[in-house]
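This document starts with one chain, in the form predicted alone, laid out as structure tokens.
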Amino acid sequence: MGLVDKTILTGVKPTGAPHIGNYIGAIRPALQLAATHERSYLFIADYHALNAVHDPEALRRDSYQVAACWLALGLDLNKTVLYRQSEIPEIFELTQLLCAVTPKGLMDRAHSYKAAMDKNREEGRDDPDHGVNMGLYTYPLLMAADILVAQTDIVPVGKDQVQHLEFTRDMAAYFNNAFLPVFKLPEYQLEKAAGDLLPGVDGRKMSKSYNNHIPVFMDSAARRKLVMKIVTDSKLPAEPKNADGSVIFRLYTHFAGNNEVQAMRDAFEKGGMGYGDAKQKLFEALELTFEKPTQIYNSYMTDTKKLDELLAAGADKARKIARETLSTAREAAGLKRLR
């Protein structure tokens, strides 16, 4: 089968190194999606991160981590254009063009803005806009520009981002109706919730905030030590166990083959496998998946000049379509095309 003649775009906010829940829920599906489509863009959403991150060194480090992470996990630069959002100035001019046709009420209805106001009310603040900067308030506008500038067909998103894709379609339609049909109306592809449901070592949802996560990139000894900390009950090896209720088994299903998964299920349910042996098998599956990527990741993070070169090359490619899209939009609005 040939590649699907569509453009895929994924944005990743730089928030530190990923854990295996991020890999299962977002990174692996996005890589698989890119491999089946004609055109693919992946950008580091560093301007979006600025709404909350005011530590320049942290932002630089986290941006490098995003690039190194995706490259280490198999991003093919022959198929996917990788770039920093901040290196595409056309995005920000397009944001201003979208501002000119987007009603304020749309921004008022954004989930992210409403959540911030609700939090202020719950905390008893007199000002519901306390701590809300204009970056947060206009977040959907910049996100729409990210998407529309690349003439994107499909954007993989989680449930919390669906509204923003709907807003993007609205903004594209506002512009097209006010001037000329410049923009496609992008579709979203809902990411499966597998990553959101992945348990951490303590059985709760895997999250950095709970400090119960298993990082993707870590040395083998640390990875094994963390796996061995997974909380279990006190059943003996010979006793039957509920496989689906086991954190070990639930994690194992995402990294082992079908035969290996069935073998662990059988051993748990019939009795005969202890938790220590099961943890060792999980560690081996994780090691097989992430040992080599960890080496590649560490190599990139010690040579950030190489990352800068790759990101600059990606920005040059991304700017070609961004410049053409912006020129067409400018002309439609009565402005001069870019020279």
Contents of the next structure:
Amino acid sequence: MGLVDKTILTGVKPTGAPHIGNYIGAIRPALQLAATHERSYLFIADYHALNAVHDPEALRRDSYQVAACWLALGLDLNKTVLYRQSEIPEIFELTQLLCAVTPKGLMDRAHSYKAAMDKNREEGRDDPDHGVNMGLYTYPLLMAADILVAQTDIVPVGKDQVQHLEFTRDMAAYFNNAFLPVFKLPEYQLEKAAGDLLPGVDGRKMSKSYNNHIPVFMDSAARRKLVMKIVTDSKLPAEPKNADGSVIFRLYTHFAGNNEVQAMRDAFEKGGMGYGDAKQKLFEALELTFEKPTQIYNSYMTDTKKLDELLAAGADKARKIARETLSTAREAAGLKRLR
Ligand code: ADP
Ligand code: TRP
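For comparison with the form predicted alone, please write out the form predicted together with tryptophan.
Whole complex next, starting from this chain.
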């Protein structure tokens, strides 16, 4: 099958290891897009993280985690360019060029900035900008530069990022109209609908903030223990059960094949399958999916020198297009091309 002749780009903030909901909802779809399109870029948004993380050791470690995570889950370096945002200086210069054509009001309207102000008001502070640094305020400018510098066609995003993509298109158009049509206007591709969210072990939406999540990378004993903690009702094995109401079953549908899923549904609905058995089946399906990736992840995390090399090689590749785009933008604005 031929590849779609488009450029995919995704940025990932380094904020700790992913859970299986992140995998199904965000990571796997992005990997699929990368595999089916001609060009793809995946980068660690470390400068975006720096606005909130002022712990160098944590930033370093979490950045390695992102790289190790995507590599372990199947990112193909022959196909996808993987790099740290902070290793592409062209992005930051482009941010400055975008500053020149972007009205301040656009930043004032950004959801993330408005949310910070709302929080200050709720907490009864006099200063609505309390705790807001310029990095948070100008977050959308840097994100637009990330995307535009690579002449991106499609950005896979969660709902919370849609406004950033709309702003990116606005900024590209401001620049193109003020000078020359240098930038492609990127589209966003929305990730799974909210209805498909994976439940956590307590039955609520799986989320790090509820601490009900099953991490992607963990050893088998810990994974087994977590699966055994999943909430159930007190029906006996022989009793018929509502499959779709069971957290075990709902998770199982994402990790087992169609026949296995159907078999568990039948066994639940007719009666005869106990929750213990079902948990064991879910555990086995998770092992099959994540045992190998966990080994690969661990081996990268103990060889961060290797990760540094891979990321530096990625940065070299990404800088080619970044330089070209920046040079063209500089020239369009009346500055010298890069030498
Ligand atoms: P968390 O709620 O654990 O902090 P994030 O909000 O950082 O997760 O989510 C990152 C991405 O992972 C989201 O854009 C979403 O697509 C996906 N995601 C998060 N939680 C789930 C879930 N329970 N089921 C499916 N996808 C999810
Ligand atoms: N803002 C994104 C997030 O919080 C991370 C990000 C930064 C990004 N730059 C990007 C995502 C460019 C896509 C494209 O998840």
